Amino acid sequence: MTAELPLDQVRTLLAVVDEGTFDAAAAALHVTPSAVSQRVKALEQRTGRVLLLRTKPVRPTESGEVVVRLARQLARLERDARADLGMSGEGEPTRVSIAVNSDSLSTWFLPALARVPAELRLCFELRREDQDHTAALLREGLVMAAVTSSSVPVAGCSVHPLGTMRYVAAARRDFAGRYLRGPVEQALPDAPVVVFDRRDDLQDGFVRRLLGGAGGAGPLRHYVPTSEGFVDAVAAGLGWGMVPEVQAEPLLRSGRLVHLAPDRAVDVPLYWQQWKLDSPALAAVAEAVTRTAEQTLRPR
């Protein structure tokens, strides 16, 4: 016999995760903390899984993430149904949460969102994360869609290829003259380097490819965790870095930056993943994103 997941229990679990504590969830739901605790325990007994880690704030387990994602999808469907029935509050916008990497956000993604029809009254909530990690936010049910480097669909999601973002190794001309004399594969491992954050492996990966799989970029590293700031740091001569081609081109043409390895580039494939929901809001965003990506990114 198939066990059902009572909606009040599912919504209660989501409230606990969003609010961070049982007491805060009780206040948000206008029930007692005891009722919240009983609903969560009943849901855990029904599923036969521990769904929450009782930390401060509470965190969902892997099984809990599945239920949280279900709860958010149900809420999305309910809002769409209310809108179709004319039951939404007058002028009430529809929130669409999306995870997107910084380089896309700084280059082509915002123009994509601007193409979504204004009459849909969508309210975008963007979460910036590295393209290798945006899928995790989908998996946890924290966003409805994501620009990601993963072609493997998250459970309950569809995936669509967007194109390729190309990165080129570049540096300021006088920086190259000072630090990068001789073969680039010998000079780069010792030169100062600009890195986005501690998850950024583009520079190390580029050097490893030049060296046949060993080593990495140099130990003198400047961490600059914004896309615009990263490019500005390279252009200012703080170090070399892997710059998105679309941002590097005008600086290369003007002579502010120089190619360090013109015949070597790093291509990062990007994909659009979203919940498998028949949602007009998500459909409109997906169409705008894929159309803009086709016009901006390199083909796969």
Contents of the next structure:
There are 2 protein chains.
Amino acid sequence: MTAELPLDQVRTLLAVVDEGTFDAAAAALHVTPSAVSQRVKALEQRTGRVLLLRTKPVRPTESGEVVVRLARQLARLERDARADLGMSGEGEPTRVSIAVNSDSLSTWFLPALARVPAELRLCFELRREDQDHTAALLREGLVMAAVTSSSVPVAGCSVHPLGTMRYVAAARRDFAGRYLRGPVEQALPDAPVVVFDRRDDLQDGFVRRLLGGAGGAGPLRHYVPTSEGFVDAVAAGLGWGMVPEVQAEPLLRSGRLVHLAPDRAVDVPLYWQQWKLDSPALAAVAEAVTRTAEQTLRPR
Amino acid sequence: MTAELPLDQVRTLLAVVDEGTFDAAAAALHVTPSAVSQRVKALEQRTGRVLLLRTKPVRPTESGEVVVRLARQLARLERDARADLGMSGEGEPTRVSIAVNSDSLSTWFLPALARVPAELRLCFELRREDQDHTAALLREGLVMAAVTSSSVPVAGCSVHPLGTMRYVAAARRDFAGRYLRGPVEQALPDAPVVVFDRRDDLQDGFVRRLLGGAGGAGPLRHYVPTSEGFVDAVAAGLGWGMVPEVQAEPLLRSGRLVHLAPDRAVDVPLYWQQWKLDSPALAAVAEAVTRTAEQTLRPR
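Now show me the form predicted in complex with a further copy of the same chain; what you just gave was the form predicted alone.
Below is the entire complex, every chain and molecule, led by the chain shown above.
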């Protein structure tokens, strides 16, 4: 494919996507806006496809995403080659961009990154993203790797299982005393609940399983879209919620939280997805991440 | 304004924005897509303005945002009136949507919400947003209030100062021993640094002020876009960073972190912006938030 796609045109497309407009890309590349426009048009004629939606900012089409990913992978290979040749100066650390789901980011993921040897001079660019968005980021090449709960490989990526994260149903002790006095199956569907965001189905799914398939958590629901905020909200007594076991553990031990259904936990499997690319930087990160995950997550 | 804008058209516009497409709005409103399209066109003719960009999903234009905000405020007033009339059933709690900056959300904000009387049966929908986006959310009426660092009122909103959040330059003890041995002004510009995201200027601004106006933090920078992840990254020794004093305090006391420039802190003022709207729910939240802020933030 690269043999047929002129690299200056591929790089120009990337610049337009990164800068958002043809004018900004022209400024970044030190060429005229009309040169930028001509190169993108030439690339579209060559591929026979519309590559950019001319919105503000511009957005790549599905075909455009393929070319943008190619451009980013080429840039990465070039940088790795320069590093191998000793051409990477002091001022140019190697950037590794990774999408991480929120609960991993607030529990085991940063200790994993701290294990990557400092001599590699890597810079981490972390993005906290939900499932759907993560796939788009990998596809478009905006991140090189991701911790995700989906085992379906994104095009051009490999997948490696990391282990499972366990969630337990928990509530503040006095909250449970007030709202959850009867059998948990009866009380839970009416009690105030804390939910991460509109896509978070953990609480509803838990109640559905308790009730044998129907219903969900109650209508009085608070949306708190950060991992620690979520635990704080449960600990403050705003509602019950499915809390990652590692975060619930100290609060359960101290008696601040109570476990609502000790025999029923929800296990979410996590996976490492990364570009199929022979990059030493990426390999070092994958090694540290998979090793830490093995030690901190539950086995599948 | 409302006298001149037919309410069914205003509500239809809101449905299109919320559902993303004309077809989905038609399904939600139980009318045909062509009825939806006609109402939006009629509203555009009446206002003499394009209100929607026909993208996928559709997006409101600047004029469209004004109408969307109006629609949401009308819905809110209607809901409050029904609650006052005792028409709000058990199943319909009052929803209060608030945008909160990340550091507030992980420190003082949830204890504030826990102080809102439970009898009000409010549901909180929190959004963690950066500055620029928060203004858009208020303007478009997607949130009713926001904790922000901007004192410039968004159109249709009132502003109330909350106090200031103090940030201190901190690093892990062994990190400081390795990278920051000389005078801090000389060592800091070359040391690895942790930055929240691409818009976070706290670290660069701190170094610029140290150096008297020029330069910034070093090129080896890690982007960690969650508040607790940020503190964890500094505590794991990935780099130095500007940490909220309340989060740094216990780590400084235990000796895990060291204070890099004890006589130089950065104070960020915070403000409460909310719709100018006589809503009892909103007033109760504003009361709890301003009172907690008074007790936990530094005075201006």
